[in-house]
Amino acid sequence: MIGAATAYYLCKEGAEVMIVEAEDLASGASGACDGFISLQTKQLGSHLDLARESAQLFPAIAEDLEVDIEYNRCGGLMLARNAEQLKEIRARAKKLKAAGLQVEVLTPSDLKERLPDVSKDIKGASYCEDDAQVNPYKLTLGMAQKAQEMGVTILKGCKVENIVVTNNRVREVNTTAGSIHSRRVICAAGTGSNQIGKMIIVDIPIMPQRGQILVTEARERLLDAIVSGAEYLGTKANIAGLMPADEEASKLGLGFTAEQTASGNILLGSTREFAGFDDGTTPEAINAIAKNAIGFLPWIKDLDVIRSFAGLRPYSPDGLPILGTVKGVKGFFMATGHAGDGICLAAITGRLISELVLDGETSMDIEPFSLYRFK
C-alpha cells in the first residue's frame, strides 16, 4: 500500500518510476487487514496530525481511482467495558477535542441509539463522525493501477537482491531480474525494511507483529460505523488503564474490532503478537477473537465464520511509522513502519515522501518520524 500511494504521487508529478515487489501486491499487510480510517485511535500530536491530513485526502482518492475503493465515512466508535475504561476515553476525548478532532463521549442510552444490539455490559463510548473505511485491497491494487497508467512500471515475484552505494550515494539496485539504475530508492518494504537497511549498512527497526482476523458470511446492513473495543487502543498504544485483564487475552494482545464491509461481511479482530514472521491463524486467536466479539455484540453468535487469515504489521519500537532519509547515504528514503496503521496513512505518507524525494523537503512536519529518534 506504502508504496503503490507513492508511486501515485510521484507519477502525478512526472517521476518515473518503477515499484519493486518481491511477491505480488497486496501479498503483505496490505491485502491481510481491515479497512479502518481510524482518527481516534491515533496518538496525540504528529501521529495525530499526520491521520487527520491522510483522511483528508481519500475522498479525492476515490473520485481519482478507476476502481471503487468502497471508501466509506461512516464514523466510528470506541466501546467501553467498564468504569475505569470509559473514565479514560473520555479524558482522552477531552484531549483530542482540544486538538480539533470532533469527538463526542456517548452514555450507553445514546450509544444505543447508534448500536441497538450493544451488549448492556458496554458503559459507554465514544464517537468520532470523521472516522472512515475503505477496501485495502481495492485501494492498493487501485492506486497501483493509476500509477502504471501515468507510467509506472511494476516488477512483480522481483526480489531485490543488493543496493550499490558509491560515494555515499544510492547508484544501482541489483534485482533477481537484473540491475536497476537510481539515485533514488525508496525502502517501503514493510516487515522486509529490517532486510533492505542492512544492504545499505542501516538498522531499521522493523519487526512483524502478527494480527489474525476473522470474517462472516455476508448478511444484511448490521453495522453503520466501524468499531473497536478500549482494549484494542491499549494493545495500540501501550495505555496501562486500558490493556486486557485477561492472560490470554493479555499475551494474544486481544482488542475488539469490528466492520461490515461494502459485500456484507463483517471483518472481526483482533491480535498483536510478535510469532516471528508466522503469518498463520491459531485456534486460540481464533476461538478468543469470536467469544471477544460476542461479548460487546451477542447478535455475532449467530453469525457464520467463513475463513480467518493473519497478516504481519510492520513494527517499530513506538509504533510509529519511520520516515525520511538516511545520513550519510544520499537517494535512500524511507517510508515504513506504519504498524496497523498503513491504510489510514498510506495517502499523506504517498504525498509526503513524494515531495520529500522530488522537492527535499515535505509540506508537513516529519522530524517526528526520524529513524534517528530510537538513537
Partner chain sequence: MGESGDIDEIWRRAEGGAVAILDCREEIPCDPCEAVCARGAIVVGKNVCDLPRYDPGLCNGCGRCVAICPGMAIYLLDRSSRDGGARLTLPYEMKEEIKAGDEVWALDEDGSPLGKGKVVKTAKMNKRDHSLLVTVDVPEEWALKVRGVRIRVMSIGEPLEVRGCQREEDHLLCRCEEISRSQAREYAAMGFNSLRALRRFSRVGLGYCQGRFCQAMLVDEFSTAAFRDREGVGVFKVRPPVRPVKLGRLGGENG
Given for the second form:
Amino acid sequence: MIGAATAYYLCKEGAEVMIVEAEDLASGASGACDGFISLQTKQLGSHLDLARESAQLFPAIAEDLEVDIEYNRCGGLMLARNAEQLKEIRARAKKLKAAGLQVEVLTPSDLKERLPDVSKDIKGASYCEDDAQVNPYKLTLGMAQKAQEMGVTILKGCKVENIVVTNNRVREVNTTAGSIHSRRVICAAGTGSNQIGKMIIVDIPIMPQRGQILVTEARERLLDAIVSGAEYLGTKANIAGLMPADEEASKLGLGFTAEQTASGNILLGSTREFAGFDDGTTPEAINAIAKNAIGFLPWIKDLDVIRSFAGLRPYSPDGLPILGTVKGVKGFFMATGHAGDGICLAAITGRLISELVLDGETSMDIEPFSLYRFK
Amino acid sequence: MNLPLEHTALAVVGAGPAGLCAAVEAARSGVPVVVLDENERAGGQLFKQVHRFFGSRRHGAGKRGYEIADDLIAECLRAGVDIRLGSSVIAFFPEGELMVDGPGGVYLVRPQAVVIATGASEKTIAFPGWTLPGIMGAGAAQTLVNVHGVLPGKRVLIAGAGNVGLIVSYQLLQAGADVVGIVEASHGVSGYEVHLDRVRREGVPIYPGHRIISARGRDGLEAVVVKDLRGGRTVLFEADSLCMAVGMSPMAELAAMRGCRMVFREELGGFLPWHDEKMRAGLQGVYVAGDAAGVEEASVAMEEGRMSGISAAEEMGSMKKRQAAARRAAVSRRLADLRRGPYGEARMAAKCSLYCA
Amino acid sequence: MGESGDIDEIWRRAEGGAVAILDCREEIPCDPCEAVCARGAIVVGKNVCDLPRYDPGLCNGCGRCVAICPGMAIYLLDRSSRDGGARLTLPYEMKEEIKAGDEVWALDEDGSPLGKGKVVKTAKMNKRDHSLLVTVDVPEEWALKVRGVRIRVMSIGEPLEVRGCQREEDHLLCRCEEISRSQAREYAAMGFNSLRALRRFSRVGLGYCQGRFCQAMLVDEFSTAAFRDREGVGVFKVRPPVRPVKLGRLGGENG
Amino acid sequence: MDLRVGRHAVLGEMEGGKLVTIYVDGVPLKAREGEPIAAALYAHGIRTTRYSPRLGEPRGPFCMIGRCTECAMTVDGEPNVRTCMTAVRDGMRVDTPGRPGE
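Switch over from the form predicted on its own to the form predicted in complex with the partner chain, please.
What follows is the entire complex, opening with the chain shown before.
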C-alpha cells in the first residue's frame, strides 16, 4: 500500500519510478487488514496531524482513481464499557476537539441512534464524524494501476537481494530479476524493512505485529459507522486506563473493532501480538475476538463467521511510522512502520515521501517520525 | 479461552470409507480413536449409494454402498471407536489442534496424530444459465433422491459420462425419473462399460462429443442447448433438471491449513496434499487417505484408510514395526491390484509420481 | 464370449434347465461372482481386474451370481419348457412393482422394446433390500437379446434441432459474489501472479461459500487466462473456519 | 407437482416423518418432519430458494451438502439459513430472499 501510494504521488510529479514487489500487490499487511480511516484513535500531536492530512486526501483520490475504492465517510464510534473508560474517552474527546476534530461524546441513549442494539453494558461512546472506511485492496490496486498508467513499472514476484552503495550513495538495487540502476531507493517494505535496512547496514527497527480478524457472512447494512472499543485504543497507544481487563486479552492485545464493508461482510478485530513472521490465525484469538465482539454487539452472535485472517503489521518500537532519510547513505528513504495505520496514513505518506525525494523537503514536519527518535 | 480442550491419541476427520477403515486399523491395535464427521450419518458418500459395488470381496463388492457403510460402522464400534456425528472440523491449526463445531458447541481436540479423510467435492462447469434453479451437482441429485426421496425433476439431462454420471442416471431412472440423455464433452465414455450398459438398456441416449452451450428458463431450468463438437449440429433438450457429473476434486482444506504441501495431479482430481506410500503427509503426525488424497474409488479409499491407520498406529508405538510392515505390504498389494487395468493405470502413475517426488 | 463360456454349450445346457449367462466384458476390479458360486463355475483368480472364467458345465442355475453381480451383467436362461420359448431370470430394481402374471416389456441392450413377455414369478434378491429377481417367458429368438424387463418404457422424444449460430455469451463464474467470466478475465489480465491475488481484488471466491464451490473451475480459468500451469496459479489460502459457524459458538456459547 | 419418490425399488418406502405444515412465503405447504427444507420445497416443485442480491437472478440448491450456500433462505426470520442442512419443523416460516416485488 505504502509503496503504491508513494509511486502514485511520485509519478504525479513526473518522476520515473519502478516498484519491486516480492510477491504481489497488497500481499503483505494491506492484504490482511480492515479499511479503517480512523482519526480519533490516533495519538494526539504529530500522529493525529498526519492522519488528518491523510484523511483529507481520500475524497480526491477516490475521484482520481478508476477503481472504486469504496471510500465512505461513515464516521466512527469508540465505545466505553465502564465509567473509567468513559472518563478517559471524554478527556480525549476534549483534546481531539481542541485539535480541530469533529468529535462528540454520546450518552448510551444517543448511542442507540447511531448503533442500534448495542450492548446494555456500554456506558457511552465518542463519535468522530471525520472517521471513514475504504477498501484497502482496491485502494492499493487503484493507486498501483494509476501509477502504471503514468509509466510506473511494477516487478511482481521479484525480490530485492542487495542494495549497492558506493561513496555513501545508493547506486543500484540487485534483484532476483536483475539489477536496477537508481540513485534513489525508497524502502516501503513493511515487515521486510528490517531486512532491507541490513543491506545498507542500517538498523530499521521494524518487527512484525500480528493482527487477527474475523469475517462474517454478508448481510444488509447493519453498521453505519466504523466501531471500536476503548481497549482497542488502549492496546494501540498503550493507555493505562484503557487496557483489557483480563490477562489473556492483554496477552493477545485484544481490542474490539467492527466494520461492515461495501460487500456487506462485517470485519471483526483484532489482536496485537508478536509471533515473529507467523501469519496464522489461532484458536485463542478466534475465540477471544468472537467473545469480545458479542460483549459489544450481542446480536452479532447469530451471524456466521465465514473466514478469519491475520496480517503482519510493520511495528516500530513506539508504534508510529518511520519516515525520512538515513544518515550516511544518500538516496535512501524510508516509508515504513505504519503498524495498523498503513491504510489511513498511506495517502499522506505517499505525498510526503514524494516531496522528500523530489524536493528534499516536506510540506509537513516529519522529524517526529525520524528513525533517530529511537536513539 | 473458554473453549474446552480435549486430548486424544488419533483423530480421524471424515467417517467415509477411508476414515472408517483408518479408525478400525488403529483402534484394533489399541490406539484410542475419535472419528469426527460433519454429517448426521456416518459412511460418507456410501450412504447415498444404492447400487452394488465393484471391487473385491474384501471391499464389500456385491453389496450396496449403504450396506458397506453399515458394516464398516459396526466394525468401528466393535473396535471401540468414538464416532462423533454432526461434528464439523472447522480448523486444523499448525500447532496441531483441531477446532470442532459439534452438537454441544465449539471445542478443541489436540490429538497425537490426525488422519485427514475428508473426501472430495464435486467440480462444476459454467455456461450461460448455469445458475438457474434445477441445475445441480450429480451428487446433490443423488442426495435428494436416495437420501430424501425426492426427484430433482421429471425430465433430467446428465452432463458427464463418467462413472458418477452413469450411476446417477441409473439411480434417477430407478426412482422414476426420465433421463433424456447423457452429454459428454470428450469423445468417449470414461465410465465403466457395465455402468454404461445399464443405462443404455433403459433407453438413455448417450451423446459423446457434445458440449453444453447454455441453459434456458425463466424462473428455473426449462431447456439445455447442446452442441455437437464434430458435426456442428446444435440441439435443445427439454428438461427440468440438469445434473452435472463433471468430476470431483480432493477436499483437503484442512491439510492445506495445517501446512501440508499441495501438489497438482490432473489424474487424481486436482490439488491434493503431497503424501508418501504410508499416507504420511510430510508433517509429523499428519496422514491423509481416500479421495482427499486424490480422487479414486471407494475400494481404494478403504485401503488407503487402512494404510494410514497402520502407519499412525506404528508411529504411536501401538503396532510393532514388523507387524506394521507386513500389514502394509498386504495393503500395498491390494492397492496395486485395484489400480491395474485400463482405468487404474493413470491413477497408479500419478500416485507413483508423488511417492517418488 | 470366450472366457465367459462357450455360447453353444450354454444354449445346449439350457435345454436341461436354468444356466447362467455372463455378459461381463471389461477388466475392472470386481469378483463377487466368484465367491458366491458354490460350484466353482466362475473363477476370477488372483488379479481382481481379470475377467471371470466361466464353465457352464459346472453351473446348476442357482442364480446367486445373478443376484450379486454389481453390473447386473448376469442372467439365467432356461429352455426346458415344452412350448419352445425361453425362460429368463433377470435382476430388477425399478420403481414400478412387478408381480407374477404381469405382461412386461422385454428390452434389448439399447433399451429398445423387443416386445412383451409374461412374468412367471418374482423373488426377492436378498433379505436386505427390495430388489427382485424376475423370471419371464419370452419367445426363443429373444433368448440372448433380452437385457431387462420393464413395466414402463421411457418415452423421451428426440432433442430439437436449434438453428442459427450460438454466440459465445458471458456468464457468471463466482455465484456468491456474482462475478462474471469476463470480469474475472479483466482482473486476470492485470497480471496478478496467483489465484490468491486474483481473489483479493476481484472478489471471486470471497463470498459465503469461500470458493469451496468454484475453486477448481477458477484454477482452470485463471491458468488458461494467465498462461500458467495450475501449480503456479496455486490455491486460495485456507483460513478457519472451513465451514460457516455462528460467531456465538466461536465465542464459546453452547447449542 | 409431486416429485416424491414414495416407494423406492431398493430402499422401499421413503416417506418417513410426520406430515407437518410449513409456510413458504406465506403459503402453507405439507412437508415431512425432519427432512431438509430444501428437499420439502423440491418435492413440491419449488426450485427457487433465493434471488441473487446484485443481479436478482433466481437460484436453487446446487450441492445439497451445505457448501454452495445457494439454498440459503430466511427461516423464522433468520436470514441466510442453509435449507439443505436445516430440518423441517411444524409451523416453520420460510421466506425467499430477494423475491421480486418485495
